[in-house]
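Next up: a single chain in C-alpha cells, the form predicted on its own.
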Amino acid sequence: MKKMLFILSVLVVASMVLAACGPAGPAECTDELGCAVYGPEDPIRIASALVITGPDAQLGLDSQHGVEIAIAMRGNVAGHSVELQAEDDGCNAEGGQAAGQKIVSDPSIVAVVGTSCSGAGVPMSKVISEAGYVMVSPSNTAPSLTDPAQAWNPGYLRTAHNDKVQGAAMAKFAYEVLGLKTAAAIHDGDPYTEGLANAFRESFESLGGKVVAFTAVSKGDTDMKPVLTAVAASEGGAPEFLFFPVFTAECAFLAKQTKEVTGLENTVTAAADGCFSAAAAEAIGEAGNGMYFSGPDLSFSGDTYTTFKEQYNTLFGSDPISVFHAHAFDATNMIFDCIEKVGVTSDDGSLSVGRAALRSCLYATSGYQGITGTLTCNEYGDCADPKISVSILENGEYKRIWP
C-alpha cells in the first residue's frame, strides 16, 4: 500500500510539473455569452451577410469588397490571420433569417458584417442577438433597426446613416434647393424603403411642403402604371416631386414608366442609395437622365481612402461599384480593434474572445477615426458620422451636386 501511495504521489507531482512547464491552453471562458476560441495557428473567423446575387448584387459586393480590403490591409489581428465566411442575405427577410441561422451554428465565427438590406437585417439581428453574437451593418439605414420600440436587438450596430437623416436631407433639397412645394413618395413595404419614404414625408411637410400621395408597389412588380396613374391623379394635381427610394429592379421600372404616364411629364423624379450602382444606372437607362439620388456623401479623402481605392482597383479591377464600401471597411476595422482590446491570449498563442465583452467594446466606440468620418456609437448601435449628398444621373454616371 505504501509503495502504491508513493507511486501515485510521484505521478501527481510529475503531472503538476509538466503542466507548469508546458504551454498553457486557452484561458477559461467566463464571459456570460460565451467565447469564440482559437488555437495558436487558427485564423480568427468573421462572417459577412450581404446581397451578393440578383439585381442588387452590386450593393452587397461593393460592401464585401470593403470587408476583404480591411482584412488585406490589416494583416494579423491579435496575432492571428483572419478568414471570411461570405453569406448572401438575399436582400429579403428569408435570406437574412437563413444566413443568420447558418452563421450562429458555427461557434468559430466571432462577428458579422451585415446585412446589406434592412429587410434582411430585421430577422437576422434577432437570430444573431439570441445566439449572443454581434453584427455591424454597413448599409442598413431603416430607422426601426436602432429603435428599441421597434426592431433593435442587443448586439446590433451599424456604420451606415439612419434614414431619418437621409429623409430630411432629400426633403430639404427638394423644398429649398429645387423650390418644389408638392411631393409624392412610393415605397415597396420593405423596412428600408418605407422608413426612408416616411422620413422624407415627415421632413417635407415640416418644411411647409405638401405630400399629395404616399403609396406603395410590391417587390417584384413590373407594371407600375396603376400606382403612377393614381399618383398623377392626386387631389390638387400631380406632384412636382416624386421620390421612390426602392431597390434596383423596381426603381428602373418606376423611372421608365413615369415617363409614360399622363400628368407626370413635368414631375421631377428621385430615388436613393438602394438604386445607386453601375447596375442600377444601366437598368434605368436614358429614363434616368436628370434623376436625383440621395445617399451617403462619398467625398471621402485622406491617405487611408487613397490606399483603399488602390487596393480596390488592384483586387477587383475597378473603382467602387456602389456606395457602402467605406462603411463596410470601417465596420470591419471596428470589430478588429475590439477583438484586440478584449481578446485574451494564452501563453501558447491561443485566443479567447468573449462575446459580451466584444459587444460592450463596440457599443463603447467613441471618436473612432474611419474613412466615413468620426464614429461614436450610441447604446442602440447608431455609430455613423452621417453625411448625405444628392447626385444627378447624367449619361449613366452619378454626379454629386449637393451640398
Contents of the next structure:
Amino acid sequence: MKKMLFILSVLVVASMVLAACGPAGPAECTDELGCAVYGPEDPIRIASALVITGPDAQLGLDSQHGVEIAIAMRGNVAGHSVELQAEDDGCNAEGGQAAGQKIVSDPSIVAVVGTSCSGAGVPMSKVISEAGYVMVSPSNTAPSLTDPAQAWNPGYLRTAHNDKVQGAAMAKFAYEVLGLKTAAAIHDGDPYTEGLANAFRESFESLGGKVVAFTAVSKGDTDMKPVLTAVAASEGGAPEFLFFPVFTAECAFLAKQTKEVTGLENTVTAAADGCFSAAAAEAIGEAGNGMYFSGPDLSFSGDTYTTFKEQYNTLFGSDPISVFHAHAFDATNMIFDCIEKVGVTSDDGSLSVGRAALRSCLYATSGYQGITGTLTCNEYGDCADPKISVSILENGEYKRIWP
Amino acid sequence: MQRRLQNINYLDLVLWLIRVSIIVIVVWGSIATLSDNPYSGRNWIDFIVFGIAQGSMYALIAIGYTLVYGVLFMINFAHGEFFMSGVMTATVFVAGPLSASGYLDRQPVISLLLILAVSMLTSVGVAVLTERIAYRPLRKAPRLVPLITAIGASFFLQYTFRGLYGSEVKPFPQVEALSGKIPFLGTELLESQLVVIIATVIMLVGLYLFVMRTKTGKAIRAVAEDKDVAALMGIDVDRTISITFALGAAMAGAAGVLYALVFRQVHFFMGFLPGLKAFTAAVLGGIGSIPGAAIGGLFLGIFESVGPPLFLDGLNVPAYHQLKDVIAFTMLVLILIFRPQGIIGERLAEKKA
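Previous: the form predicted on its own; requested now: the form predicted in complex with its partner chain:
To see the whole picture, the full complex is given below, headed by that same chain.
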C-alpha cells in the first residue's frame, strides 16, 4: 500500500512537471476546431496526398512538383519555413482513406493539397473534414465532390475544374467542331470517370446528339473487346464518337482494342485528363494517333507560369509531365496566403493557425490571381476558373487544337 | 437428433433455393436477351472467340496451379507472378529494342520465338528459384505454411519487378504481321487471337504428351501419387518437384507472351488477376488434372465474354460488363455445388487423406 502511494505521488508530481514544460502556450487557441501550433524555429507542415505510384503516378507526381515549386518560390510563410509531407492517395478509395487517417493523426499538419483522384477524394474529404482539417485538391474533378447532396464536406475545396464543365466542353467539341451526331461513353465506376461520362452524355444530348450506348468496364479489366462489341451493336448503330474518360491502363486497353473491333474501325475516340500524361501517351502507343484528349487549358499567360516552368525544369529536369501542376501551385499558394492572414504570431515568434479560421479564409477566397486564372471559391469549394481545351495525340505528342 | 435433422433439411432447402434461383435468373435472362436479340450472329461468334482467346491464356496459367497442386497439394499463389516476370522481362529487354530497331517487323517469326524463349526462360528461372528458396525448406511444414509463404512470395516478386522495371504501364509493340483480320463465318478474326488459340492447343497437347509419355513425366506422376514410394523407386523427388515448377512456369511464360500479343501492354501488377482467374479455372476443371485446367480455362473465358450480354442484357441491367467477374464466379459456385470435384476432376477425398 505504501509503495502504491509512493508511485502515485511520483506520477502526480511528474505530470505536473511535464504540464509545466509543455508548449509555453502562445496566444491561447480559441478556434473551435483547434489550432496548428508551431514553435519559433519549427517549420509549418503541410501534407500532399497525390497518386505518386502506379500507372497514374505521373498525374500525381506532376501535381506534387507543383506543390514543391510553390514552397520553393515562396520561401517563408509568416516567418516560418515550410515542410511537405508527401503521401500517396493510390488513386483509389482505400488509398484516400489511409492517407487521410495518417494525416489527421498528425496535429502539426495544418492543411493538405490533395487528392489526385476523385475516387480517393471522396473518403479523404470526409476524414479530413471530420477531424477539422482542410484540403484543397488540385485535380479532383468529379461533380459529386462539391455537391452538398452527394459527397461534399465542409473541409473540402478544389482548384481543378468541375467535370460538368469538361463534359460539356467535350460534347461541344464532338458535336459542333467534329460534326459527329452519335456518341457512346464508357466509364469504370470511379466517381471521376462516371461523373465525367455522365456530364458528357447530358451535354451531348442537350446539343441534339444521340448517345447510343452508355456503359462501364471495371478497373483492372484487360479484355475490352466484349464491351466494345456490345457498343458497336447498339440499337442506334455503331457510334461515330466514343468517349472513355478512364485512367491510364484501361484507357490504353480501350484505345488499342477499339481499332480491332468490327464496326468501330472508323469511330473517333477520345479520353480525358485522367489519361493525359507522357506515360499515358507511351502506354497507348501508335493506337493513339488521332485520338482526342480533353483537359485543363494549359496555355496560361503571365510571367508566373514562365518562372514556374523554369523552376520545374531546374528542379525536375523536364517540362511538366501532366496537366495539374499549375492547379497544385495555386492551391498551395492559396493555403499559404490564408495561413499568413489568419495565423497569430506571438511575441516569442511561435505561430498558431486556427483551423476553422483557415477554412473560412479559404472558402472566402475571391478574385485570387493564380496561374490558372482568377480563382473565386463558391460556397461548396469550387474555386477554379475553368478553362478546358482539347488536344490531339500525334506520334506520341499532344497538340492543343481547340479552342 | 430430431432437431438436428430438421436443421440439415432447412439448410439443404436454402441451398436448393439458391441453385434454383441462379438457374432461373440465368435462363430467364438468356430468354429475355435472345427474344429481344440486340446482337447479330456474328456478334455472338465474336463474343465466343474473344472468350476462347482469353480462356486459352487462363488455361495455360491454370496448368501451373494444377501441376504443382498435383505433386505438392499446395496452391502456389505466386504463380501469377511467374507469368508477369517472364513477359515483363521479355518486353523490356527483347520486344522493346527489337521493335525500335525495326527487326520485329522484318523478321516477325524469329523475333517472336526469341521473345517467347526469353519469357519462358525467365519465368522458369524465377519459379525454380522461388521453389528452392521459399518452398523447399517448408516441405514438411503443415499445409497452411507454404500457402502463406506463397502469398508472401507473390508480393515479394511483384514489388521486386516493380523496382526493376518501374511502376508505369509498358507498351508491347504491335506486331505488323499479326495486326490483320481473317474472314471467318461471316465475321473477322483477329490474327493475334488466332495465334493465341493455335499456340495454346499446341502447347497443351505437347505438355500432355510430355507428362504421359516421357520418363520425366512418369516421374512427375509417380511423385504426385506418393512421394515416399516414388523415392523408394529411385526417383529424385526434389528434382522432380523442381521440374514440375519449371513446366508450369514455362506455360505461364508462354501465356505471358500471348497476353502481350493480344493486349499489347504489360505492368508489374498484371499477374494478379489472371493468376486468380486461372486458379479459379483450375478448380473449375478439377484441380490436379491437366485436361481439367484446359477445360476450366476455356469455360471461364467463354463465360466472362458471353455471360454478361447473354444473361444480363435482357434483364436491362445497366453497365452489365462490370459484372463479368460476378458471372464467372457464380458459375464456379454453381458448378462446385453440383460437382465438387470440378468438371472432370476425380474425387480427391480418399486419395489425399
